[in-house]
Every structure is written in structure tokens, then in C-alpha cells.
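Next up: a single chain in C-alpha cells, the form predicted alone.
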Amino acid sequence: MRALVTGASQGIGRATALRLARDGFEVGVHYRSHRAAAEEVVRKIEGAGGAAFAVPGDLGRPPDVEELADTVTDRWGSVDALVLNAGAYPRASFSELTTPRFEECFRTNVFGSAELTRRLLPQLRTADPGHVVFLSSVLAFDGSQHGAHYAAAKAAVIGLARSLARELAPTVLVNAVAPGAIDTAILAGDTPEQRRLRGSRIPLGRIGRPEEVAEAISFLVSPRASYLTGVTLHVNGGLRTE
């Protein structure tokens, strides 16, 4: 089995991509710029028995998306499962946020995954059956009061993956994974009292943990989703539940 995780240098990325590798999955693990910690993601899978390779690409750049998509090609011929992980929070004001500023968001977030799907479709195809996973966020439902960019980015993720859960099944089961707050670099300018705030706001009381993410990524590119395709997977803490 093959897997391709972008963005999976730190955070749910990675988390995803060492998770994976346990499954049984040879990894590919994207990046943009963090090579080495990239590399040392490709070490501890192979360390612990596994395969994968790192490969990097700005996936705001369409070249950089179709020579990441040839690269796996070249190297697989087949793609069991694609987990679109990669993206940027950038934080801003509505007031702030021109035209450019929403396409370069919707460039990172929505259009280059999107075309990473297209490109590699054929070789998710060739799986039984393919899946993809799509990371979206719990904001594209509550909305961000410091990201409108980022939270209607996430939102078109989610009728992405719903209208193409719709066109390429039976052959390709594709679902949505909504995290709320994940203790990854976005929380990482938090004072502790804006952290323990924030974790009061949560049933749960506490902030995530990337590798319960990635478990339920785990779970969507299995056998046991056999039947789930157009899913958005919640995972919070109870933040939201719908």
C-alpha cells in the first residue's frame, strides 16, 4: 500500500505519515520547506521497519504540483490513499485581507490540493478502492475572527471532497477530517492563559493532540470505512459535534 501525505514535515502531517507507516503504508512524505525535519520523519519510518521517501513542493505553485504528481507517479505507478494535509493559517483582519492575499490563501488551502487530486486520479483508480482524506478545520463552520481567508478556504474543502465523494465513487472514496484546536505550530503563539482558555472552551478540556488526528485519518483510508465516502469527521474534543 502507498500513501502520499502533504505536509507532513510536523504537526497532523506527520503525526499522519509515522501513523500510516505503522499501518503497513510506504509513505511519501511532502513538504514545502522543512526538508530536514522532513528527512527525519523518512528515518524514524524506516527506522522502525518501514519505507518512504520525502519529496517537496510549494503546492501554491502549479509547477510544483505537477512535478510533486510526476514525482509519485514516476516512483509508484499507484496510490492507494492521498491525504491532503498541507496548508497556511494566515492570520489577518478582514480589513486587512485584499484580493491577493485571499487567492495566495485559497492557492495554498484549496486550488493545489485540488489539482494534486486530479493529477494523481488516475493512479488512485488503479487502488481497491483509492481513498482521499481532505483536512479541513472546525473554523470552516464557526468561522475565524482573525482568518476570514482561511475559514472560507476550509469551507471550499469541504464541498470539494462532498461533490467529488458524489463523482468518483465507487472507485475512490474520498472524506473531509475537521480538527479543532490541535496542539501543532497554529496554537503556537499562545500564552498559557490563552491556552488554558482555550482548552476551558472544550467538553473535553483539553487541546488536541496531532496523533488523534491522524488516527482517525488512519481510520478513513482502512477497510473498516469501507462504506464511508462524503464523510467530515469532527475531531475536537466535542467542540463541535455536526
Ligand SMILES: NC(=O)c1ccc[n+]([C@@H]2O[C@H](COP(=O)([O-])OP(=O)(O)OC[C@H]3O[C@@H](n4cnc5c(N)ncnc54)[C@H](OP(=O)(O)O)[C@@H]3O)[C@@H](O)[C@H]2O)c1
Contents of the next structure:
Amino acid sequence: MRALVTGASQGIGRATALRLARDGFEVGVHYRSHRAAAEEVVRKIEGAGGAAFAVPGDLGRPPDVEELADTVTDRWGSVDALVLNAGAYPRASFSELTTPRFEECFRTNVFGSAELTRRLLPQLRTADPGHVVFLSSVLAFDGSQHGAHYAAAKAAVIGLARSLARELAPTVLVNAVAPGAIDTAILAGDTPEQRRLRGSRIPLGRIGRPEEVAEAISFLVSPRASYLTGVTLHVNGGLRTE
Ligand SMILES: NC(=O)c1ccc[n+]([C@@H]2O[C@H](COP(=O)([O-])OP(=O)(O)OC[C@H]3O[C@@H](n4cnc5c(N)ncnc54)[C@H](OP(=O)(O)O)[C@@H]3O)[C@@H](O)[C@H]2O)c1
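Having seen the form predicted alone, the form predicted together with this ligand:
Now the full complex is given, and it begins with the chain already shown.
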């Protein structure tokens, strides 16, 4: 079994790469700028007896996406699971959000993942079934006070996942995970007071761990989720209920 995890040099992607390796996947550890961190993930997987390789690429750059898909295809031929985790949350008020800034946010969070999925489709179709998991966000549902472009991009991700679930069934199962506040670099700008406040607003009383999101992704790409496609798993400590 082979899984490509985008943005696996740190945070949720890193935890997911390590979790899927423990599940028995050979893992493609994709990164953009943190090569040493991605290589450390690979070493950790290999040290535990698994198999992995690091592969670079800026998902906001179409030539990089093409090269990433080609590298994975040349190396593996077939792909069982594609976890579209790479993303960025550039904070901005709406008055600052010019069309180029919207475009940049969508390139990183939506277009690159869609294009990578499109290019890896033949390889995913050879799996039985193939799995795709998109990383959305609680902000897709609740909105963001500090990034309308990011909330809109993460809502687009849900539309993509639901559409692909219909179009690619039954050969590829497509689902989404919508994390709440998770302890990664994305929250690194918080002051201790903001962090305390953030935790206090969550019914479970704390910010989530990357490993808790990885657990949901591990489930979605496993045979335990064989009758799930087009769903969004909310991993948010009760911050939002449906
Ligand atoms: N943490 C949260 O509270 C939270 C909540 C909801 C949703 N999410 C979503 O969950 C996913 C993971 O978030 P995280 O908190 O783990 O983030 P993170 O710690 O900041 O890690 C982001 C990862 O994405 C990669 N990346 C960023 N921009 C990229 C680009 N243009 N091309 C390719 N790779 C790129 C980074 O690569 P390099 O570091 O190598 O550059 C890194 O590996 C994201 O999609 C995020 O939007 C996170």
C-alpha cells in the first residue's frame, strides 16, 4: 500500500505520514521548503521498519505539481491513498484581499491539490479502492474573521471532495477532514493569552493534537471506512457540531 501525504514536513501532515507508515503504508513525504524536516520524517519511518521517501514541490506552481505527480508515478505506478494536507492560512482583513491575494490562497489550498489529484487519477484507479482525503477546516463552515479568502478556499475543498466522491465512485473514495484548532505552526502566532482563550472556547477544553487529526485520516483511508465517500469528518473537540 502506498500513500502520498502533501505538506508532511510538519504539523498534521507529519503526524499523518507517521501514522500511515504504522498502518503499513509506504509513504511519500511531500514538502515545500522544509527539506531537512521531511527527511527526518523519512528517517523516523525507516527507523521503525517502514518505507518512505521525501519529495518536494510548491503546490502553488503548476510545473512543481506536474513534477511531483511524475515522480510519484515513476516510482510507484499505483497510489492507494492521496492525502491533500498542504495548506497555508495567510491572515488578512477583507479590505486587504485583492484578487491576486485570493488567487494565491486558492492556488495553494485548492488548485494545486485538484491538479495533483487529476494527474494521479489513473494511479488511484488501479487501487481497490483508491482513497483521497482533502484537508478542509472548521472555518469553511463558520467563516473566518481574519481570512475570508482562506475560509472560501477551504469551503471550495469541501465542494471538490463531494463532487469527486460522486464522479469517481466506486473506484476512488473521496472524503474530507475539517480540523478545528490544532497545535501546529498555523497557531504559532498566538500569544499565551490567545491560546488560553482559544482552548477555553472548545467544549473538550483544549486545542487538538496533530495526531488526533491523523487518526481520522488513518480511518478514512482504511477498509474500516469502506462505505464512506463524500463525507466530512469534523475533528474539533466539539467547537462546532453538525
Ligand atoms: N492547525 C490547524 O489549526 C488547522 C485547522 C484547520 C485546518 N488546517 C489545515 O490542515 C492542513 C495542515 O495544517 P498544519 O496546521 O499542519 O500546517 P503547518 O504546520 O503550517 O504545515 C503546512 C504544511 O503544508 C506545506 N505547504 C504550505 N504551503 C505549501 C505550498 N504552497 N506548496 C506545498 N506545500 C505547502 C508546508 O511545507 P513546508 O513547511 O515544507 O514549506 C507544511 O508541510 C492545512 O491544509 C491547514 O489549512 C489546520
